[in-house]
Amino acid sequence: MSKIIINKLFGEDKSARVGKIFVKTGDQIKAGDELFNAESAKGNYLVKSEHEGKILEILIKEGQQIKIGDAAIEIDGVKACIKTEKAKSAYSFGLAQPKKENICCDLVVVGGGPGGYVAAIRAAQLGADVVLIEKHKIGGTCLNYGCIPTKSLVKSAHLFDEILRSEEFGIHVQHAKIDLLKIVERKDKVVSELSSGIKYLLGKSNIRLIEGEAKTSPEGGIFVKNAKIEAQISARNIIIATGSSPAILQIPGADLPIVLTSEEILSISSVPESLAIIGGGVIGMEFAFIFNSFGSKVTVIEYMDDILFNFDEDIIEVIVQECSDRGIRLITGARVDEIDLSDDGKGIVAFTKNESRCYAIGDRVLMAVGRKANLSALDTEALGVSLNERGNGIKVDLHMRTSNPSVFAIGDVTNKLQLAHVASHQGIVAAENCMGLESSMKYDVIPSAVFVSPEIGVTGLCEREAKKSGIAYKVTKFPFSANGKALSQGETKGFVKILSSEEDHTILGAAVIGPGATDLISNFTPLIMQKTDYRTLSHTIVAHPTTAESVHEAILGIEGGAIHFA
């Protein structure tokens, strides 16, 4: 059962009056059948069906005022797709012209990031004919400007840190230095290999990839044009996966050339002597540690009272102490007011803290104040798609369906949780619902990883949330300083932390900060999701020596059974 949504009226009309209705309840209709007239001062428009099936209810009346996005008819059927012939290209007198093409498919996905390309592949696995549109680079922000390139830099930073500590391990290294051009070159190679891999998978799944900027077509559907084709795409369903872009504070000096976004800083050619970072969230802190390792004098200016303010206090304390040990300057509870240039070309960041005017200096300034959904990528109003209450993301239900039942939205554009793995799973859920399966999202047990030093991984309920919600919980910790492998590697900072319920003997949430935390946290996600009784885990045998023993010891510690920590 679905609804026929009004997505086109006369010319640029957004509203009209219902004229003659040509169908009635019980009628069988097919694509192209005339449904009703829509009348406005500018002219009349004959609304035709894009669906096929049996009419269950007429939701409009003659004389009623309607607007784009309103539901007109409830139907027991599906959106149809009318195949048309490819238009013949005209003789171009030696100049290549884009080939006009009408494409009919089951699903068109707009955006080829970790949500979009995963959705496309999953739909293809279920038998859909899929078109994927990407205007920039396949893989989206995650592959090209986020998760993957930053982790490539993190590896270089960690390796350099270890080289500088090598004498602790009996190894003498002289004249070690950073070659940022080589680091960036390696990063680009990693990105290129993964991008090629995604394109290979799309090809194996018979997904048509069109590179170009998607537009909402006046005729309905999606229009895309590049140097080779000019395509009008008609599909039963649309998945919007247009992602997000770096947010920029609207302050004087934000457009100065020394001010960089998290995307632009990935390609700089030399390590700045000093770096001022506006924003102490995940993005800002990851870059703070990277460039501190590379040799920059780093200052972080954060509006909230804590860096990484969504995390528990004991985790923040470890990172704050590490920043102090490394010489990373943290300024919290500060409002950045403007950015100016000094006489020698350095950035001067002016901020207010405790009602006093203060300044920070940086050869470069990194703007790391979050990301904003790319809502203008498509005309959501023309598609009959509503935004959320705050107007900063597309409104979706747990099936990833928008206010238009034929249109789905996934990833950062929904502004639910801006995490690549969330986008990917939302893509799977959306694709399965497009293909008639019943799938829904659950947001209560989603792991999160932060690649600072030491690493952070969290999943499930955190202590901050538990206190706020009044949920009864018990905290158990096991320190990495009591783990054999961590000690042998010289990485003893941090701990494994578990929040548990004594009432039903289940794990509510977990956090790991320390060596390999971003991998270790995955041990807890299925235990929380499946509400596993932690008492059944006491006889699990974990390989020795591994950092995973710390996870087991923390679980044993819930009932006072930890062996290597009292």
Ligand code: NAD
Given for the second form:
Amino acid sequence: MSKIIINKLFGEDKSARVGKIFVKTGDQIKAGDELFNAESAKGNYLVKSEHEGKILEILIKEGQQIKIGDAAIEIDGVKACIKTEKAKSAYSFGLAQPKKENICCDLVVVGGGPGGYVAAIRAAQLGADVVLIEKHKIGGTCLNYGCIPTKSLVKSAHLFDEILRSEEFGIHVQHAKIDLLKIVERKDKVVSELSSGIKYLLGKSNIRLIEGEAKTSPEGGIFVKNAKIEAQISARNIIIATGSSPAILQIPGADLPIVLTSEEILSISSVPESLAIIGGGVIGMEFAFIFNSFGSKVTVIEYMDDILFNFDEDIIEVIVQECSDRGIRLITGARVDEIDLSDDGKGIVAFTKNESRCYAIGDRVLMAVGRKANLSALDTEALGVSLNERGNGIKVDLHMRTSNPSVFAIGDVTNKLQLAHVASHQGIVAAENCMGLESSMKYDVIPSAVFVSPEIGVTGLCEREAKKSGIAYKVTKFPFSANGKALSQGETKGFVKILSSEEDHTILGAAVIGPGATDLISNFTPLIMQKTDYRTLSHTIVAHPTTAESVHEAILGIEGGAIHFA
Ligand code: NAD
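Could you drop in the structure for the form predicted in complex with nicotinamide-adenine-dinucleotide? We only have the form predicted on its own so far.
First the chain shown before, then all remaining chains and molecules of the complex.
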């Protein structure tokens, strides 16, 4: 849906009167079609269409006074391709001018994160002519400030943990120490390699990547400008994939320089002696473990009664025990109200717990209280795109269509589930629908991976939800302490847990906490999705010695058939 805006009248006229209107609602128009006469004292101007599509509404009436900038017609269509208008002069007062272009394509994707770039590639695979616009760094939060950089840090943290345990494995190591600058350098290299990889894939798919900030154009479509080009883009479809940003508590002291977001903490140059983390969600807890391994004294202050409050109690118990063993201080049921600076420059985090005012100290304070959708990147109202009921995300249906059928939205900006892999899949669904296929999202079997220690992987129904919804379920567990590979690795904490239905012999959900949990959980997702009868899996042979045997043993255990656990 776009609007035909009056951008030219007779000569230098700024206003006129509408004469004869030559089109009506429902007409199919193309570029060059005569729309209406605009009459002024100086002369008549025949307004022609620069758009193609179906007229939804005529917004002007014969005899009405109009001016430049007024919307004349609402149309289900896009601005048609008009020859590229070259900059009038390459140089003006010695400064290069951006080249003006009118780009016409099948799909414009705004935002190059794991949602946007995947959508672009999928649409290109299906034959679309795609433009992808990214204002900052290709790969978005996931690649530049989220999943990938944190996992690089997690690797360094685990390695250091192992080195510190090396005596246990018969290896003497002396003087092991953390060099955060080197760790950050390695992280940046990983990010840069992956970022080049994405650019290569986009190039191979003939996707045009424009670096710049996309804006909603008053004439419909998208406008983007950078030092080289100034492009007006008309596309059959738009996919909004503008992501999210760290949420900041609106409390005094939130803007102090010692307060960092999850993006900023990735580039600090030295390990803080102490770190106070506001928020014991996934981000807060991943950083709690990373900086604990690096040697910081970590305190987590969480509003809810539990850290990782969406997870099952038995999983939280393992993590809470591990925090206690490692000396990570957890303060739950505490609302942070204020951050102040001590005389020696440390952060004083003031919080309320049991109606008392308490304090935690940190050389640095990490704010990890969620992420908010980037809703203001484009003018949603002008695009005819509505927000969800809570006003915190773009409203989409299961096809990822917004309230404007030619505009789709995917990823964190929809605020459905803020996970990179969900964004990517939403991108695939949106791209397929743009290209005329019928694809839809299913949210009941979404895996999730948390890189605390031990790792957590969950998929399908969790016990917390099962209890709430009253679904009949059976729980089966197999502990890693009974697995040979886990024991030889010295990583015996945790278990594989299955929720199953005795009625139809299917697996409803699974959770793994322990060595390699984030990879092992993938065994369960297809079984749940395909409603596999778990009895058919009893003769599957799993390689020995592997931690995957625990998955198999847990499945056997549903009917009491686990061999290594009674
Ligand atoms: P979150 O919502 O998971 O956790 C934020 C926590 O902050 C909550 O537990 C909340 O109760 C707490 N909080 C809010 N206000 C507070 C206050 N005043 N005082 C104390 N505590 C307060 O958000 P997050 O951890 O920032 O993660 C953001 C999003 O990114 C989530 O949707 C998360 O699932 C996703 N993410 C996922 C992964 C992963 O799956 N590995 C990794 C990173 C991020």
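None of these values were measured; they are calculated from a predicted model. Residue numbers count along the first chain shown, from 1. Definition used throughout: the rigid core is the maximal C-alpha set that superposes within 1.5 Å between two forms.
Peer 1: Superpose on the rigid core, then tell me if the C-alpha of residue 511 is displaced by 2 angstroms or more between these two forms.
Peer 2: Result for residue 511: no, shift under 2 Å.
Peer 1: Is the shift of residue 59 between these two forms large enough to count as movement, that is, does its C-alpha move by 2 Å or more after the core is superposed?
Peer 2: It does shift by 2 Å or more.
Peer 1: Once the core is aligned, please say if the CA of residue 499 is shifted by at least 2 angstroms between these two forms.
Peer 2: Not so; residue 499 is displaced by less than 2 Å.
Peer 1: Provide the displacement, in Å, of the CA of residue 30 between these two forms, taking the core as the superposition reference.
Peer 2: Residue 30 C-alpha displacement between these two forms, core-aligned: 4.0 Å.
Peer 1: Please give the CA displacement of residue 20 between these two forms, in Å, after core superposition.
Peer 2: Here the C-alpha difference is 9.4 Å.
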